[in-house]
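What follows is a single chain, given as structure tokens, in the form predicted alone.
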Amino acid sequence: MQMTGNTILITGGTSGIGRALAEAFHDRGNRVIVTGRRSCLLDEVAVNRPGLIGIPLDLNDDLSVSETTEQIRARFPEINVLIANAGISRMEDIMAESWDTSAAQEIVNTNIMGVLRTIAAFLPMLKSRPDATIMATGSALAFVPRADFATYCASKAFLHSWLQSLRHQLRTLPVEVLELSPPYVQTKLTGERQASDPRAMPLTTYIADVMRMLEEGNHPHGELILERDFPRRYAERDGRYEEIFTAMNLT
């Protein structure tokens, strides 16, 4: 992936990892468009970072997806980098009498179908570019799950598999397919507490590591994953899956 001179579209770019990536790429001289559901956050991005372009988009609303993608295609036909970052996380207590599939459905709609809708909308544009990149945000939890975030972890495992297939199908085209697999990072993905949790990796540190890996081309098999997460990534290969799963899910 080239690091400058791109026109980059980032979904879920108004907060957390998406916003931090948007600012990091903007600092390197790229034109960056971010989308999100909350207009107040889009306004905040525009005020705090002149030059970033914010556009409302609800990936769970078919009309919003259709209208917004047509607008973006018309205004920014030169887009050559798509970062499908929008995602949500919910804790699930499947043992609870009140448990139902509503949270799971919301996660699947956003984390899986939202990514697929985004890529489907912009892939025709990207296939015509000589220097295109698709990046989707997965999770290190795709490889060994936290059982209390069952559907969230499963949605990221789905993306890991699906992106491998996408990469293979696009192998004859100059479209790079990357998978970003963050660890536990100080964002508000699961709520306010995570943003200040000392156990979580500082967001600025994580983004600096990601940008360094991109600059160095350090992403074997298209995967951007920190060395600290290799034990989870290769748990099955190394015969440590049960050990690591148990350690992660002590109650």
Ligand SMILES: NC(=O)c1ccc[n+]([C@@H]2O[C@H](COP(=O)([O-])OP(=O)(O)OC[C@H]3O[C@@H](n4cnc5c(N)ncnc54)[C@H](OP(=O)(O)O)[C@@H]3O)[C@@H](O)[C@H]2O)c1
Contents of the next structure:
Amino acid sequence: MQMTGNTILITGGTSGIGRALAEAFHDRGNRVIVTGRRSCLLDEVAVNRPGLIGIPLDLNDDLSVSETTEQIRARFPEINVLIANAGISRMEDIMAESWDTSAAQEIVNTNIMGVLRTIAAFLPMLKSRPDATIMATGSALAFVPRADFATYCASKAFLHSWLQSLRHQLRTLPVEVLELSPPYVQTKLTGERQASDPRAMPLTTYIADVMRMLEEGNHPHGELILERDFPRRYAERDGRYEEIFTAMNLT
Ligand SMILES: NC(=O)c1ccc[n+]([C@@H]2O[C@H](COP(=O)([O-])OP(=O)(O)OC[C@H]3O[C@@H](n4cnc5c(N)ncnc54)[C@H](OP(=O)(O)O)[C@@H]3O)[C@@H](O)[C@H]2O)c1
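Could you give the coordinates for the form predicted together with the ligand, as opposed to the form predicted alone above?
The next block holds the full complex; its first chain is the one shown before.
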């Protein structure tokens, strides 16, 4: 994709990876619109980067999605890049007496249906553009799961598969389909502790790497994944799946 002159819509742009991507693209001369539920953060994003636009959108609310996306399409018909990034993560203890499917339902609604709803709302517009990009945020955990985040990992595995089919179906159109597969990054995805966890990659370092990969077009098969995650990505191919799964799930 071109790195400047785009009009980019980013879901889940109030914090973490989405917000950092929004600021990086804004700094490179793109028009950027971000969405999310927390309106105070939408205001803060716009104040920090004058010109960046924040619009409230709850991807789990059908009415909000249909009304807001219609407003966004009418106001910004020039959108040519969609980054479906919003997501949630929940730990699940399936052994617990109290375990039920409520967390799983929430994850499926947001991480799977939220991404599909977003793409469905903007695809008709993007299909008519000469240079469109759809990027969705998956995870390196799509390739080998952490069992304590069972539905979360499965939701990202779903996206990995679904994006391949989307890419294939759109192959005759100038719509690039990218899958962003972050490693463990310092954001508040699983709570405050993650944002300063020394085992997680600093957010600024990760975003700099992503922007470099995009600039260089370094995303074979549409996959943006750091080299350090290649062992997980290719675990099955390399005959290392059991070994890596065991190492990731020691407790
Ligand atoms: N950080 C990591 O280690 C990591 C690793 C792999 C993949 N990822 C993926 O990266 C993406 C961004 O996560 P993050 O780490 O940056 O965490 P984050 O800071 O918690 O960001 C999540 C974003 O999603 C939005 N969101 C969540 N539910 C939503 C809903 N129902 N409607 C609209 N927006 C919603 C949040 O905005 P509001 O709360 O304001 O609605 C927020 O902007 C996610 O898809 C996540 O799975 C993260």
